[in-house]
Every structure is written in C-alpha cells, then in structure tokens.
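This document opens with one chain alone, in structure tokens, the form predicted on its own.
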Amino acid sequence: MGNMRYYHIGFGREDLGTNPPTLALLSGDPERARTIAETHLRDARLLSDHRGLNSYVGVLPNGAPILSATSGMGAPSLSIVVNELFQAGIRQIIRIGTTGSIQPHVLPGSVVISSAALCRQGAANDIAPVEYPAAADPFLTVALAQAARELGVAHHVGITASVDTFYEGQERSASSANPNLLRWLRGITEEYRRLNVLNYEMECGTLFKMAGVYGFAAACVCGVIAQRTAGESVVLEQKAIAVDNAIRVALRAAMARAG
C-alpha cells in the first residue's frame, strides 16, 4: 500500500520522515502555525495546506522533531484535526491560542496555562459525557509553567471556560450583531469569575477530553488579548506581545518534553 494521507490534514505518517515527531504545536490560526515553523524551527517544510489547515514538520533547536499544525477555529474543527493527528502518530499536543481574561489580575500580554476546562462544547459531548473531566496533562502543564518562569513571562495557571461561540457564548452583546442574549447567558461571566475561572477560549475543553479518551497528553497556553472586566474588544496593542509570549513558552516546554 502507498502512503495513506488523512482526508482533512492532507498528510500521513510516511510524510513525516524517518524520525517522525510525536509532539505537535497546534494553533487555531494558520499564520501562527506558519510563523512558528519559519521563525523558530530548523529545516521546516510544509506538509499540507489543504483546507487552510497548514501543517509543517521541522526540528527544534535541541534537535527534536516537531509538528506545527493548524486546528482551525472552534472545537468541531479541532476534533477532526486531532483525530487525524493521533492516527498519524502524534502523542503530545500543546495548543497555542489567544484568550480573553475574565479576572482583573489576568492582564493582556500575559499567558494563561489551562490546568482544566469548564467544558461547554457540543463537540466534546460526542467524545465523552458532560461529566467526563476535561483535564490537561499534569506533566505538560508543569513544563509550560516552568518555561514561563524561566522566560520571565507573566503567567497564570488555572481553569479555563471553553465554549463554542465567540459572541453569545462569551456573553458579548455590545460588540455582537445579536444583542439579545439567552437568559441563561446573562451574567454568566460574573458567575464564572466567582468560580475562579480565569478566561474564555474555544478549543481546549474538547482537546482535553479527546486526550483522556484517546490516550495522549494535551496542554494549552493562550496569550491574553482581551480583558473582559474592562470591555469586550481585543486589546490590539497587546496582541502581538501575548501571542509571542505564548509561542515562546510552548516552544521551551516542547524542548523539555521532546528532548
């Protein structure tokens, strides 16, 4: 049989070379995946850009092979990509994302490392029951926190609210085309704040549940680009700093885990 290329990601195990990576950095934004590959990896090459799901294989500075891949936005897209990455041999995934803080002490430019997720995602319910824990791998999570400390990056470790929608699901109404939130969503951010949830994002809950069910290690680090105690908008002047911080933390942790 020839090389089997998975339908959505556009590559298979044989495309990963003779020393295939087992660790992937997974970004929602294809440009972030490209930047990681072209700026931070040695000998990076494009595996596929099928459906805009850019994937690159390369080598970390310590010589370990690694994949920089794109999940797309939201849990349904991520679930497809992660399923196929697992079939291609990936056994550790670090999600690198962006996030909105819901705590006053979690400031734009810093990063949030998710220890677990309050998982409010339909895709996750197809993987495991609602009550199934959405927990990050403790060893990858510690590696991320240690990397942030070593790099001097302001960071926070805690629980993330992982939801399906950017506007309604995160209680955005002033910046949304739909100001008419469902009753159960009105006040949800304050409720989560009181539960010591740190932030909103849209993928890690499903990723963590898939990791538990499939049997791989998963973690998540997100750059804080919005401060929801102050407003609904992205703080554009802090976005590049936040994303760069998240990338640097993930790369350092990846070297510790893939070396």
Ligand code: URA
The other form holds:
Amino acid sequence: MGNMRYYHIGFGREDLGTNPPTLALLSGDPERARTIAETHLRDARLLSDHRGLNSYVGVLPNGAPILSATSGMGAPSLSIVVNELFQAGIRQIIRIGTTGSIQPHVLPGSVVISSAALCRQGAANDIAPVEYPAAADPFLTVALAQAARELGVAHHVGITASVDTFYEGQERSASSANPNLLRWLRGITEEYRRLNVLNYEMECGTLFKMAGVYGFAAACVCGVIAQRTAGESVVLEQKAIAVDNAIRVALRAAMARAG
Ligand code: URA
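Show the same protein again, this time as the form predicted in complex with the named molecule rather than the form predicted on its own.
Following is the full complex, with the preceding chain placed first.
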C-alpha cells in the first residue's frame, strides 16, 4: 500500500521519516511556522504547503524530532489540522499564538500561558458538549512556565477567553466594519476582566477540548500584541518581541518534553 497523505495537511506518517516526531509546534500564521523551522530547527524539511497550511519536520537542538505546522486562523481550520496531525502520530501540541490582553498588568511584549480556556467556539461544540472542560495539559503547561522563567521572559499563567471572531467576539467596534455590535457582547471584555480572564485569542479552547476527547496533550503560549484595557489596536512596536518570546518559550519547553 502507498503512503497515505491526509487531505488537508498534505502529508502522511511515512513522510515523517524513520524517527517521526510526536510533538508539534502549531502556529496560526504560516510565516511563524516557517520562521521556527528555518531559524530554530536543524535539517528542517517542508512536508507540504497545501492551501497555505505549511508543515515542516526538523530536529531540535537537543536532537529530538519535531514538527512545525500552521493551524490557519480560527477554530474550524485548527480542528481539521489537529484531527489530521493526530492521525499522523502527533501526541503533544504546543500552540504558539498572539493575543490581546484584557488585564492592565498583562503587558504587550509579555506572554500568556493558558491553564484553561473559556471556550466560546462553535467548532468545539461539534467535538464535545459545551460544558466539557477546555483544560491545558498540566505537564506541558508547567514546562512552558518553567521555560519562561529560565529565559527571563515576562509571563502570566491563567485563563484565556478563546472566541471565534477577532472583531465582534472581542468587542471591537471602533476598528470594525460592523456598526451593530450585539447587545450581549457590549461590556463582555470588562466582565471577563472581572472574572480574572487574562486574554483573548481564537484557537486554544477548541484545541484543549480536542486534546481531552482524542487523548493527547495540548498547551498554549501567546505573545501579547494588544492591550484591550487601553484600546483596540495591535501594538505593532511590541509584536516582534512578543512573538519571539512565545517562540523561544515554546522551543525550550518542547526540548524538555520531546523525546
Ligand atoms: N489575537 C487575538 O485574537 N486578539 C488580539 O487582540 C490579538 C491577537
């Protein structure tokens, strides 16, 4: 029988070589997946860039095999990629994303490591009941926090609001084309702030529920690029440092966990 290539990710188990990775770094942005592979991995090899969903296999500085892949934006795309990565043998996933802070002390440039998600995502409802916990793997999460501490990266561990939309769902109105923000979303950011939610992003809730249902370990580290207690826009001057911090934290944690 020939090599089975999964339809969306464009590669199969046999493309992963004789020492296949079981840990993946999963970025929303294909540029980030490529930068990780080309800048931080040894012997990086592009497996596929079908539909812009690129995936690279390579080797960490400690010799462990690893995958750097993109999930695309949002939970529906992530759910497809993660389903196929699991079928290809991946059993640990660290999402590397960007995020908007909703707490005044969580500053642009720092990273948020999600212990769990308030999951307000439609895709997750196709996978598990709405009440099903969206919890990060505790061991991968501790590895991320330890890595941040060792690297001296400012970090926060806590609950993330994982939602489907960047504009309406994160209560953006001044920067949005939609003049009609639904009533139930007006004031939601302040409500979450009071509930000690740290940040907004768009993928980890569904990732964590999939991890619980399928039986793999998942964690999430995001670079803070917007401060929603001060405004709606991305703080562009802090974006490069925030993303670089998230990548370095994830790579160090991966070295502790990949084998
Ligand atoms: N990603 C998000 O989902 N929200 C932000 O504000 C920034 C990045």
